[in-house]
Amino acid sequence: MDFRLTEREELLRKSTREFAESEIAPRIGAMEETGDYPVDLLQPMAKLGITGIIAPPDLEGVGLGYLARTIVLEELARVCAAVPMGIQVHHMAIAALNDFGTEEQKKKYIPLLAKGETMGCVAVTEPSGGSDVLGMQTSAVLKGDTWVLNGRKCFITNSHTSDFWVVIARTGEGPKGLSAFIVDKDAPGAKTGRVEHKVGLRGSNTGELVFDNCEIPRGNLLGQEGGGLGVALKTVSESGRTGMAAVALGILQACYEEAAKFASERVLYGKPIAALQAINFYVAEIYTDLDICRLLCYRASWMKDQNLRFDTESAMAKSYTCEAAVRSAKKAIEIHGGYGILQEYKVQRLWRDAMVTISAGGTGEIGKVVVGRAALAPFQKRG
């Protein structure tokens, strides 16, 4: 079992880290203030292969796969988690189109995403909830050669920064009563609603999509009619969970660096506070969580690249890493003492960002349901 990354993957990490530190770090203050996503960075990220990292090479992508994607998202999140939050959902849209789209749909939409000409957007969650996919109310009715959509989506990442959206809507009853659609933002009856102002991930655009007798061509059906549940579950499970886990992993890396640095430099009682056992234990716990989570995240991504089933592993990586990021950020704040709650210190932002990852991309509780089912399966009585 070889845990070493390839030379190409290490180079990708290095180039992404340099880009994040030079181009994204100076923008954090503005993102925190306005909540706006720095869309002008899409083109530079495209040149590095970030936007099209999982897109096929014949569709303007680089096709490096999911482990490479995790490394990129981790490095971006180490500097500013809001940017990779938008990118990981962008990747979800690429995955949905690549997995379920027709050749015509792939050629029309994936190159736009891979080249960073717009952002990807996947709209599942509604005001009634996100975990209860079958309870969604947004409807789509076929009238002649036109689908007519009515409803509202909320908490949608990249809602206002994307030129088209992958939307799940109800076309019938039960599990086979959902379908997926590609909706261009300038389609008649389609519009964006309110922009949400979150406590964390401030630069990641989150908002509403509204459909009022929205008309889209019959050919904008993504996959089979009645196959929307499969589109949603596969995209969230394989791309969404691994993406959110990678973002949380980057936050964890930053927590470790900030905590260890401050503990080594802050002097009390004539010596660095790292010499105090309580502080030393906190840093050790953060460091251990970081190592555990990196192994979980890399394994899930590697399994995806090997075409292995990994729904349990992706759920485990997502739920554990996001929670670990929250508790590690809290410990980092406590290590900083009074400085930890000041805005000029990074650790308070890391905690706010980590908190948002808990529910994003599927709640931690849903992830634990998936893991619990796998854990109990060997001991369940066969009917």
Ligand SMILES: Cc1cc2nc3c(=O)[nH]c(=O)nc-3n(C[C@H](O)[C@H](O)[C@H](O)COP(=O)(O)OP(=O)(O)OC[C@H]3O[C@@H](n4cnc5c(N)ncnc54)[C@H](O)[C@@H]3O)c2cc1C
Given for the second form:
Amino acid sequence: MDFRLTEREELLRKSTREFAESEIAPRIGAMEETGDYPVDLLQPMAKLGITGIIAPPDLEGVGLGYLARTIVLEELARVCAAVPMGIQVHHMAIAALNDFGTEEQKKKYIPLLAKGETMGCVAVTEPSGGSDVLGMQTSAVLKGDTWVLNGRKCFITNSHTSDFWVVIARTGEGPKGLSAFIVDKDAPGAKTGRVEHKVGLRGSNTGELVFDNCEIPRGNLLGQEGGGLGVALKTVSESGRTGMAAVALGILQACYEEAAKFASERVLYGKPIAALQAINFYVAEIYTDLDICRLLCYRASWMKDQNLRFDTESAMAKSYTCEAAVRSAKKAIEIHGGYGILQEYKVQRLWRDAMVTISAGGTGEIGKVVVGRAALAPFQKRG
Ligand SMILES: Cc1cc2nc3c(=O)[nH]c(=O)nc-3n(C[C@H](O)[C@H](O)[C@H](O)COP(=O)(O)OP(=O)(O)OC[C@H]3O[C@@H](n4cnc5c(N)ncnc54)[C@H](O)[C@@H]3O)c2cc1C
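Let's compare: the form predicted alone is above, so bring in the form predicted together with this ligand.
Then the entire complex follows, led off by the chain already shown.
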């Protein structure tokens, strides 16, 4: 087994890190204050290959795949997790269009996303409950050559920064009664609703989409009629969970750096507090979680690049890494003593950001439902 990254992947890490430190870090204060996503950074990120990293080269992407994507998301999140939060969902939209779109749909929409001319969004969740996908109520009815959508989506990342949305709606009964659509934000009856003010990932845009007799052309069906559950599950499981896990991984890396730095610099009893065994153990635990999570995240992305089935591995990477980011951020705060809860110190933001990763992209519990199913399968009786 060879765990080394290629020279190209290391270069990508370096260029993304430099970009994040020079272009994103100075914007964090404003993002925290306003909650606005820095959309003007999309074009520079497109130049670095970040927006189109999983898009095919013949559609203006760079086609570097999922391991490369995990590396760039991790590096962006090390500096500010709100930015890659928007980007990982943007990648989900590219994946949905690429996996299920017609040639015409791919040519129309993927280059715009790959070039960073707009952001992508995938709308599944509704007020009736995100985990209960089959409970969704947004309807789509075909009238002549027009689909008419009615309903409301909530908690949608990039809701207000996207020019078009991938939307799952009900076209019939049961699991085969869901279908996916591409909805232009200017379609008659399409509206954005409220913007959520979150405790963490503040600079990422999360909001509502509203469909009030929204009319879209028949040709905007994405995939087969009745295939919407498949679009949602594949997109969330493959690009959603790996993307969210990569963002949490970057938060974990930052927790480690902040914890180790503070423990080495803060002097008590005439010595750095790193000399205290309790503090030393905290750093060791964060460092170990970081390593476990990096292996989980890289393996899941690598499996996608090898065309292997990896739904269990992506769920494991997502639920474990997001929880590890929360517990590591808590330990990093504790190492900082009273300073940990001051706004000038980064660790409190890391904890707030980590908390938001838990339910985004499917909750930790739902991730464990997927993992538990795989873990128990060999021991379950048939029938
Ligand atoms: C920052 C952020 C960004 C998001 N972006 C998007 C997006 O771009 N697109 C999108 O469609 N959605 C998005 N979501 C929504 C997200 O997918 C949902 O929040 C998530 O699926 C949970 O849905 P819910 O919040 O309605 O909680 P519920 O589904 O109501 O769950 C409530 C609780 O019950 C638990 N639970 C539910 N079912 C089970 C079960 N079977 N077994 C055990 N426990 C269970 C949950 O784990 C949770 O603890 C985002 C959410 C956040 C916070």
